[in-house]
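First, one chain by itself in structure tokens, the form predicted on its own.
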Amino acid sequence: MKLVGISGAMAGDKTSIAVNDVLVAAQQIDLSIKTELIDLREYEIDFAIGAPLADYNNDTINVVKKMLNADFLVFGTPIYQASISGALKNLFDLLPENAFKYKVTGIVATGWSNKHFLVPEYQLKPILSYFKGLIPTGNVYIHNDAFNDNSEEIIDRSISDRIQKLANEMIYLQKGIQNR
């Protein structure tokens, strides 16, 4: 199985270092599971205006195709303004109605208040299931605080905890989807 995860973040490493530890957590529980991070910050994306995707360039054209390709994914976001990035929205904005059908859709978010943990589940599930994802139960909103301020790692233990039974669960998702 392939799991790709995806930072929405145009600036800072923190929203990078929490997919990514999703991705490494589902390795450790199943060695089989290869995993690619797709940073956002390192692609130029094109601005989504209604054409079809063998119109936008490379790097628009590879990096949906990677996730169109991907058994499951786990979107990353902070939270600017109340709400997700718009690098991820506008990536959104070029995938097909049917996108997900048949895939586990994780989610993290990091932000500066707790306040909005809410919007993950208000904003990027609806998200992800109109493109017909399959989304887990939890999803991990990890406030700025949780990260140690020099490495930018996490070092809150609950945090660690929940990225950990997240990835748990998306294989557990992704293994019944493809074993029916």
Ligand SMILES: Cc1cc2nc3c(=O)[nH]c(=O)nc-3n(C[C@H](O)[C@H](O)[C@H](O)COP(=O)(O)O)c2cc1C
The other form holds:
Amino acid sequence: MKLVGISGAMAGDKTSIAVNDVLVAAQQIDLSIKTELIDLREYEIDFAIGAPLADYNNDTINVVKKMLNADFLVFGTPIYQASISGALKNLFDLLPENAFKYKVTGIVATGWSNKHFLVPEYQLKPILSYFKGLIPTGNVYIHNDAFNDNSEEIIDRSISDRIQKLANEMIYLQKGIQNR
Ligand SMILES: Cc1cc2nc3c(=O)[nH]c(=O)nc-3n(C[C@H](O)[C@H](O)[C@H](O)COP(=O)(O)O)c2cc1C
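Since the structure above is the form predicted on its own, I would like to see how the form predicted in complex with this ligand looks, so please show that one next.
Okay, now the whole complex, with that chain kicking things off.
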């Protein structure tokens, strides 16, 4: 099984680190799982204009194909203006309607306010559902204080536990889908 992580942040490292932590946790649970981190800072993704995929640049085509070829995915977004990042929304706008059918789609989000912990629930979950993704019950909201200021690693043990549980649930659900 291949698990692809998408980090929808174009600025800092926190979202990418959190998504990568889910990938690492998944591999520790099941060594046979292949993982790939797609950090959107490393790609030049075109703006979605409703054109066929072949009309976009190579980065856009490659990233969309990696998402469509993944068995399951975990999405990370920084909270921007009480919503998901524009970069991540633009990526979704490039996808076909059944993009996540039979795929578990996990969620992690980073933010500087704990008041926005429900933003992924109300804004990202409906998008993943629209694409027919199966969303785990446990998502992970990470306040900036959970990160070490210098190394940016996650130092809050309760967050690392939640990441571990998310990876566990995602694998459990995805295996259920594969064996259906
Ligand atoms: C333009 C902008 C808007 C933001 N809006 C919010 C917000 O509404 N709520 C919140 O909790 N954090 C907000 N933040 C903080 C980021 O979500 C937070 O710093 C996050 O950890 C950044 O992730 P990154 O290091 O991956 O870029 C905002 C940051 C920026 C730059």
